[in-house]
Each structure stands twice: as structure tokens, then as C-alpha cells.
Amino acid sequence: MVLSAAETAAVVRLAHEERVAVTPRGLGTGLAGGSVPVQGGILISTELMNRVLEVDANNLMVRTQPGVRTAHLQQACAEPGLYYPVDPASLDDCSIGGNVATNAGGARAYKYGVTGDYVRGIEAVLADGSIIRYGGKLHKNVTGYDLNKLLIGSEGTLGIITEIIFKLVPKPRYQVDVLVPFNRIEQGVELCLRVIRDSRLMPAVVEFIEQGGIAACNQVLGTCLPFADAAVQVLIELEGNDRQQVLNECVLLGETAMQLGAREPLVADNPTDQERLWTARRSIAKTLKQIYPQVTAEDIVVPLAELPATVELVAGLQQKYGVPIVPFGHIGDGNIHVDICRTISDDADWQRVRSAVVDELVDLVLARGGQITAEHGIGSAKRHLMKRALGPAELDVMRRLKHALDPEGILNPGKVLPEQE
């Protein structure tokens, strides 16, 4: 474990001299194998670099080390009334440096964007052990190539992030969560699309939870989510500084939902009820892993207009292959998590079925203008899909970029880029 950029640089310089692989690791909560040292070597953990260095209310900025848990960063910013709105479901467990490395999103990405939208400065150690610092407490900056953007989402293959500056926003005063149950999944998807397209509504969150996820939460957590028999639940969060406006939007949302055949929505307008809903939503992935011996977590994203067909395909794959497939997540920005759950005892049969499901899913997503990952990253788990997701020219540019910054290939080898033929 390292405590500073200087310690990190010293280790990397030695690894560079000896041509030893280096794998950066935050808190190890990634879902694509990005922090697993698949080629051995040195694992550099930033877990102890866990201090929020400065919350600057005057400049609406926060400066932090990479090992800080995302929820802790949010709490530190909330004390002076500021808001770091990016909140992946694992915010209590994941590190903010890992969020930057994968450009993590979360439920509020629909309104607020993803991690990279808030990065204003980065300190990082490169493959030769040199330390770079780019950006700062600046809301605009076009000084040369944007080195922040270069490192965001690079999964530790181009540099090891040792400090980050994020911009902050004022936190809205009022928040209402609305849980809308439907008897048919297509009704829920249609509500999501109508909310997205309605200029009178600007929700912070547009999420959906299919029956398999609802059942998993209630089985593991006890009675947590209401409407247990609903085919799908849509969770929408409305917020603002004008209480009456938020309530008016809530009424408008309820009317739209009822027109589509929803049951009476549940309105959570106090912290206790809201925490109940969010505890369940954030627990879906964990609860599935407690019920099933193995879960393959896919993280697709499609254009908004393709959402109905995509959800229909997922339901068809479940019927075709006879294994539970649970879609859920950030449908408001076209991002659906698709968890394929193992119920097949024979390992060879399971691997065959799992691969077939992923292949069909990827084919449809790419054919409809989507992509294979929205926020989990590529890591080692999705490397084999990269040649289907991107063309030879794009992959060649990425390889040249990687070689320019890491000619010996020591930084997180075996991740992101596929093997060359």
C-alpha cells in the first residue's frame, strides 16, 4: 500500500527499470476485473490514500486522494451545503479513484452526468515514474491536450491517479422519490421514455427494477420494496429549490403514469422512506450474488429510442435459454445492467449458455448503435469483446496511445485492449 504520489512513483520507477507489471487497485469493487493482477507483478493499493484534502466552498471544488470512499466524499461536501452528485450503487464501498479510472456513472447520471464531468484536475504517476499534474480549481481550461480526459476511464493502463480535484454544485433543497409499479414491463419502459421527453420534467433519477430484482431484494433484505408482485417498478426522483414546483411535477408524473396503466404510485418525501427505497435499489446486484452461485454482470448502453426493443430482447433471452436474466438500472440514460444468473449445475453447460446469452445480447446492442459497457469498464472481463465493439482503426489509435505512454507495457497489462493477432 502507498501513502503518497512520491511513494507510488518510487515503486513504479523500480518496476519500469525491471520491466515488472504494475496493477493499480483502489478498494477492489470493480465489476470487470480491472484491478486484478492477471499477469502477476506488483499490486499498488491506494486504499490508505483515503483523505479528503480540502473542500473549497468559495471555488465550489473538492480536492481528494483516490482511496476515499465515494459516500464519504459526498458527506464531506454536504457539510458546507455542496453536492457531489455522482453516486454509483456501490458508493459506500467503492473508491473515488476507481470511479475516475472507470468513469463511473450511477443513478443520477441522467441529470448530472458521470464522474468525468466533474474532474477538473488530476495528479498521476506515469509508467516511467514521473508525476504529472494537470488542471486545477478551474471551471474552464483548454491549455493544450486535456490530460484529465486522457486518464479518465483509462482503468490504470495509462497512469496511476494519486489526487483529484472535482467541481461541486449546490444541493437542491427539496427531493421527492416516486415509485411507480406496473403489471407489464413495456408500460414501465414507456413511462421512462415519456418522462425523458417531457420538457416540463427534469428528474434527477429515472431507474427501473424488474420483478427478478424486486424478488431478490425482498428475499435477502426482508420486506423492503413494496408492490412485490409488480412486473416492473420505475423509480423517479424529482428535486428543486421550489417546493411547490417539485410537488406540481410529482402530480404531473403521477397523472402520466396512471394514463399508462400504473397502479397508485408510492411517494417518498421524507428521509426514512427514501432511504428504504434506495437501500433496495442499491442492493440488487449484491442480493443476486447471495441467491445465485454465479452472476455475470453485463453493462450495456443503447440509444434511448432502442430501449423498448432491448428490454424485449432481454426477456426473450431468458425464455430461450431458461436461466434468470435480471435487467435493472439507469434506463434514463440508456444504460441497463443485465445480470445473468447461474442455475445450471454443470460448469460446461453453464459456460456455454452464459456465452451464448452474452453473444446475442452484444450483437443486438451493437446492431442498434449501442455499446458493450456504459460505466463498469472493460478490464479483463470484456477484452474479448473489444474487436466487436470497435474497428481496427480505433483500436490501433488506442494501442499507439498506450505505447507512447507505456512503451514497456507495465501498467495494468491484460486490460482493456485485446491481444493483437
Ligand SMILES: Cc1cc2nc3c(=O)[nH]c(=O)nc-3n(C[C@H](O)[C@H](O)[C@H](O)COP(=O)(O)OP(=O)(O)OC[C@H]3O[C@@H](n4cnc5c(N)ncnc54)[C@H](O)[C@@H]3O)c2cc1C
Given for the second form:
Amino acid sequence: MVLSAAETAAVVRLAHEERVAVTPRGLGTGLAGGSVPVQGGILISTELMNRVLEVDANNLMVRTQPGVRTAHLQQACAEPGLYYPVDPASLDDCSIGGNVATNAGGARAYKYGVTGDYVRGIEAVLADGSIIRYGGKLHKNVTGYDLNKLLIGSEGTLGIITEIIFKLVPKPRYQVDVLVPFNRIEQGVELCLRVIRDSRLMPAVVEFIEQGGIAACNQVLGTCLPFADAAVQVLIELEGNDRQQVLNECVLLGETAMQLGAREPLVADNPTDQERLWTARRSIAKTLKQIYPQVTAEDIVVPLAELPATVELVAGLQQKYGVPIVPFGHIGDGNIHVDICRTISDDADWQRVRSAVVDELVDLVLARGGQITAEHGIGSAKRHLMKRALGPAELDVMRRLKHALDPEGILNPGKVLPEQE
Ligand SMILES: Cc1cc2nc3c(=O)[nH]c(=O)nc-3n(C[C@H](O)[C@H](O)[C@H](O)COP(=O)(O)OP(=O)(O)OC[C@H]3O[C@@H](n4cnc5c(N)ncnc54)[C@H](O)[C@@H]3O)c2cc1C
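Moving from the form predicted alone, what structure would you give for the form predicted in complex with the named molecule?
Every chain and every other molecule in the complex is listed next, the one we just looked at coming first.
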């Protein structure tokens, strides 16, 4: 465990001299195996670099060490009335440095964007042990190549992030969550699309929870989601500084939902009810893992217009292969988590079915202009899919970047880039 950039640099310099692999690790919640040292060597944990260094209300910026938990950073910013809005479902357990390294998203990405949209400055240790600092408390900056963007989402393969400056935004005064149940999944998808395209509303959240996710939450946590028999529930959060305007928007949303055949929505307009809903939403992935012995978590993203066909396709895969396949998540961003749950005891049979589902899913998503991951990253788990997801020219640029910054290949080897023939 390291305590500072200088200490990190000293370890990496030695590893560079000795040609030893170095794997950076935040809090280990990543879903792509990114912080697992698959080729051995040194694991550098930032867990003890856990101080928020400065909340600068004058400049709307926060400066932090990478090991700070995301929820803790949000709380520190909320004290002077500021808002760091990126909220991965794992926010109580993951580190902000891990969020930068994976460019994590969350439920509020529909309105507020993802981690990288807030990064204004980064300090990082490179593979030779040198330390770079780029950016600062600047809302705009185009001085040279954007080294922040190079490191954002690089999954610990280009540098180890030791300090970050994020921009902050003001938090709207009122938030109302509306949970809309439907008997048919396509009705729920259509509501999301109408809200996004036609309603002129700007919700913070447009999420959906299909029956398998609702059942898992209720089974593990007790009945925390109403409408247990709904085929899908759409969770929409409306917000603003004018309470009456937010309530008017809720009415408009309710009317649109009822036109599509929704059942009576649930409106959560106080912290207790909202916390109950959000606890359930954030627990879907965890509860599925408690019910099934193994869950393969896919993280596809498609253009918005492809959502209805994609959701139908996932339902078709479940029928075809006879294993539970639970879609849920950030539908407003075109990003659907597809959790393939193991119900087959024989190892070889399970591997065969799992690979067939993933193969078919990936083919269809790519054919529709989508991609294989929107926020979980490639790590070691999706590396084998990279040659299908990207062309040789793009992969070649990535290899050259990696080679320029890490010629010995010591930083997080076995991640992101596919094996070369
Ligand atoms: C229940 C659950 C819900 C989740 N929900 C979401 C979600 O809503 N949105 C989302 O985006 N993700 C989600 N995730 C995935 C995960 O929480 C994120 O990827 C998170 O950003 C990982 O942070 P971490 O600190 O755990 O990083 P780790 O898992 O430790 O590492 C992740 C990657 O980042 C690299 N890394 C970590 N720290 C550094 C550093 N300081 N410098 C350089 N590289 C570093 C590692 O090498 C690795 O490649 C979820 C995970 C779980 C278990």
C-alpha cells in the first residue's frame, strides 16, 4: 500500500529497472478483472491514499487522493453545498481513482455525464517512475495533448493516478423519483425513449429494472421494490430548484406513462422513500450474485434507437438458452447491463452456454452500431473481444501509445489490449 506519489514512483522505478509487472488497485470492485495481477509481480494499492485534500468552493473544484471512496467524496463536497454527481452503484465501496481509471458512469450519467467529464487535473506516475501533472483548477484547457483524457479509462495500463482535481456543480434543490411499472417490457422501453426524445424533460436518471432484477432484490433484501409482478419498472428522477415545476413535470411524466399503459406510478419525494428505492436499484448486481453461484456481467451500449430491438434480443436469448438473463441499468444512455446467471451445474455445459450467449449478444450489438462496454471496461475479462470490437488500425494506435509510455510493458500487463499473434 502506498501513501504518496513519491512512494509510488519509487516502487515503480524499481519495478521498471527489474522488469517486474505492476498492477494498480483501488478498492477491487471492478467488474472486468482490471486490478487482478494476472501476471504476478507487484500490486500497488491506493487504499491508504484516502484523503480529500481540498474542497475549493470559490473555484467549484475538489482536489483528492485516489483511494477516497466515491460516496465520501460526494459527502465532502455536499458540506459547502456543492455536488459531485457521478454515482456508480458501487459508490460506497469503490475508489475515486478506480472511477477515473475505468471512466465510471452511474445512474445520473444521463444528465450529468461520467467521471471523465469532471476531471480537470491529474497527477500520475508513469511506467518509468516519472511523475506528471496535467491541468488544474481550470474549467477549460487545451494546452497541448490532453493528458487527462489519455489516462481516463486507461485501466491502470498507462499510469498510476495519485491525485485528481474534479470540477463540481451546484445541486438542484428538489429531487423527485418516479417508479413506473409496466406489464410489458416494450412499454417501459418506449417510455424511456419518449421521455428522452419527445417530452422536453431533462431527468437526472432514466433507469430500468426488469422482472429478474426486481425479484432478486425482493428475495434478498425483503420486499423493497413495490410492483413485484411487473415485467419492468422504469425509474425516472426529475429535479430542479422550483418545487412546483418539478411536480408539474412529474404530472407530465405520469400522463405519458399512462398513455403507454403503465400501472399507477409510485412517487418518492422524501429522503426515506428515495433511499429505499435507490438501495434496491443499487443492489441488483449484488443480489443476483447472492442468488446464483456465478454471474457473467455484460455491459453493452447501443444507439438509443436500437434499444427496443436490443431488449427484445436479450429476452430471446433467455428463451433460446434457458438460463436467466437479467437486463437492467442505464437505459437513458443506451447502456444495458446484461447479467447471465448460472443455473447449469456441469462446468463444461455452463461454459458452452455462457460463451454462446455472449457471442450472440456481442455480434448483434456490434451489428447495430453498439459497443461491448460502456462503463465497466475491458480489463482481462473482455480482452478477447477487442479484435471484434475495434479495427486493426485503431488497435494499432492503442498499441503504439502503450509502447511509447510503457515500452517494457510492466504496467498492468494482460489487460485491455488483446494478445498479439
Ligand atoms: C455492485 C457493483 C456495482 C457497480 N456499479 C457500477 C456503476 O454503476 N458504474 C460503473 O461505472 N461501475 C460500476 N461498478 C464497477 C466498479 O465499481 C467500477 O469499475 C469502479 O470504478 C472500480 O473502482 P475500484 O476502486 O474498485 O477499482 P479497482 O477494481 O481496484 O480497479 C479497477 C481498474 O482501475 C485501475 N486502477 C484503480 N485505481 C487506479 C489508480 N489510482 N491509477 C491507475 N489505475 C487504477 C485498476 O488497475 C483496474 O484496471 C460496479 C461494481 C459492483 C461490484
